[in-house]
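A lone chain, given as structure tokens: the form predicted on its own.
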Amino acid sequence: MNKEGNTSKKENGNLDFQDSHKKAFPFGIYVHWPFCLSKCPYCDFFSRVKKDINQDELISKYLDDLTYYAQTIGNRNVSSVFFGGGTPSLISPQNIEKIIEHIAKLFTLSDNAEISLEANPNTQKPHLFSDLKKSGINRLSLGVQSLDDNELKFLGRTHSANQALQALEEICSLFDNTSADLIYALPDQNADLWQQNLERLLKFPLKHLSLYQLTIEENTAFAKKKISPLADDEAASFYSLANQIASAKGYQQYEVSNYAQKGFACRHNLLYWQGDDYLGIGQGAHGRLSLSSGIYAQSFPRLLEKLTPQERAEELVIMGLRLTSGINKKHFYDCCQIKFDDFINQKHLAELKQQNLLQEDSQNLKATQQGFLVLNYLIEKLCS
């Protein structure tokens, strides 16, 4: 890959977007807050435990970066803004509002834009959720992870089950669009406890669920302690159980780990999975930008790295197969300028279809429920 950075500007001072992406495709902005009060032992995301932060100074740098990119890439119609982390609920509501207002000043912020923020249940600020709503947040995602105190302790969470239940009640009374996360397949977890967790959560009128299987990633505290997750077969049975329970409550699975009531799929995350453009702000953020001079991976600090069409195509396969709707072949071509059938290993595709791991029609390729259990294998075969 070729580092472009600030030297990739065209003579007119702008890196103009391809017309098709600028006019037709959604565009989102991801704002990453890298700081946490404590580090969860399973987390491999970029984050830091730091309490003495000059928040106003850092937010000023975020605003400067937004201004830089607006001047560099031009106006876009922003359909979603996502505050992630780390723990973005540590950002003061006043600074959240500053960022949203700055985005609206620099870009065209859609009237119905989805503006999400991830929060922990134990905010230690009595009016935080209502203040976040006043600041412009209209979708609140709560990191519950479990509703069992022993599991929460194992996961290194600093909130209790009761605190999570109270927070769930509060966000559901304040926001029309709410989401919550749970983690399953913990060592020694049994199906009854997993079902109880999920059913307790689904007593609340949440619009969206994220149900993640515990994986032990390198360099995490769990990996260093040689913690082992649940056996694959048992974890697969938990996954099937989650699908059954969520479906019975009216949630449609639209991605391997995500479920939503009709019309409430996370618009921002769909940008990633469908291959649309997004801008990342903050030290741990990254983006994908389709410019007239090519497709770029964008990262901190103000770096643009040109991707080959083949590299982008592989990313589209990796992300797109996570969706229950799969990969749209026309959109695939629009995003990387390579025909889907020319990129995929057709011999392996035929074998995977024969094994009932993939389904294909003239417009889409998607994984079956059986295929979702072996996504990495499918991607490796299709891209080889």
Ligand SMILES: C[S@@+](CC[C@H](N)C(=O)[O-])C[C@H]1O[C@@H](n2cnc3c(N)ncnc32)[C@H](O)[C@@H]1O
Second form
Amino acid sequence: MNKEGNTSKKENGNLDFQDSHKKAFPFGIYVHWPFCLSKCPYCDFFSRVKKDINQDELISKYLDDLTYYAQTIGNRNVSSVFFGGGTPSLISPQNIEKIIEHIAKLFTLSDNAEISLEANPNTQKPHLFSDLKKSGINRLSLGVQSLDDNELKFLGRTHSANQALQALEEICSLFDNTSADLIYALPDQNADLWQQNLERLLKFPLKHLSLYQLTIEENTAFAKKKISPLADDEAASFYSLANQIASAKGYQQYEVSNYAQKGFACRHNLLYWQGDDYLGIGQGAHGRLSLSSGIYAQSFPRLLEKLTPQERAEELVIMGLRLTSGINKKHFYDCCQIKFDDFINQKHLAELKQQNLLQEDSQNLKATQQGFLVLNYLIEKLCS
Ligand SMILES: C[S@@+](CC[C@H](N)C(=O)[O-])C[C@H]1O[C@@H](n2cnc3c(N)ncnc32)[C@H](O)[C@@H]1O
Ligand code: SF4
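May I ask for the structure of the form predicted together with the named molecule now, the form predicted on its own having been displayed?
Entire complex below, previous chain first.
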């Protein structure tokens, strides 16, 4: 038992959402497909290479889980659905349609809901993207990673730059809302190569970009091979270059690694960063649910674990500082019922502002561009 008399425990039951969350805030559903055609050596996402999957059987379990959660938490206005992975472009468009229809039957799916899918160019086949569009997907995000064949080979990708270019061409002609991922700061990359990659990508009228600095994650093939990341100062200069190039093309940075044309920030991912509610379906998925009995971390298989307000508050700082708009103090209170000014370490806050790493006004606290380079340090100081 903690100070507030809450216990952190696993529990299920018939639970209603907190009224405020039910009415006022967006709600999303994340559908995770945990399979890939091959395992990329840098990736520590929950994903497996498995050929003999009975997809229809698994999808019917997803539908059952959706029904279970609809009964448990009641109806919500769903403003976004995100098919992520793994490689969800391996799910057949018929099954994608089944899931979307089931969500619409169980919950109130907004007319203008953002329905995204992450596609890998190595799953491309004729009509895949147009079939996905017919199945209800209205935002397509492509895992390009690089437009240089040598880099793609280093990253263990099983598609070529030409395949990625062809897929980009197709998604931009089919979808209004498109995004692509690139990975930069590879060990042998120089600034010219990075610039060329980004400029090749920006020839396409994409609405959104995710530009990730390569991280060497524990237990990945890269970590086992002792691949070293690019030196911090060089990686920081690639990051500044990315910001300049993206901004010159009209993309506004709204999160550490994410950039969007006006009005095209990813609404689903904003739920995570702003601390709103979402449900996660599939083996590697998790959710956050505000219920009348408290705030819950939801995970597979059908688990609800109560979070203390402090645990939720810390998550809100970790996620919120990633946004260029920072943490909205009022929303922070709505999400964890703790006043922001009471939660954070005021002495450290004053020091970090003095060092020009944080900026604060009466409504928000946000990291400066300099602060973005040391986010983990800021979080640690604010939460200690
Ligand atoms: C969940 S992955 C799924 C995307 C899709 N399966 C694909 O590979 O195209 C989402 C994104 O995370 C990024 N990513 C994964 N591991 C990374 C790492 N170690 N360093 C940097 N970016 C990484 C990649 O850009 C990838 O597109
Ligand atoms: S990067 Fe994408 S394709 Fe590669 S292993 Fe991870 S989830 Fe699968």
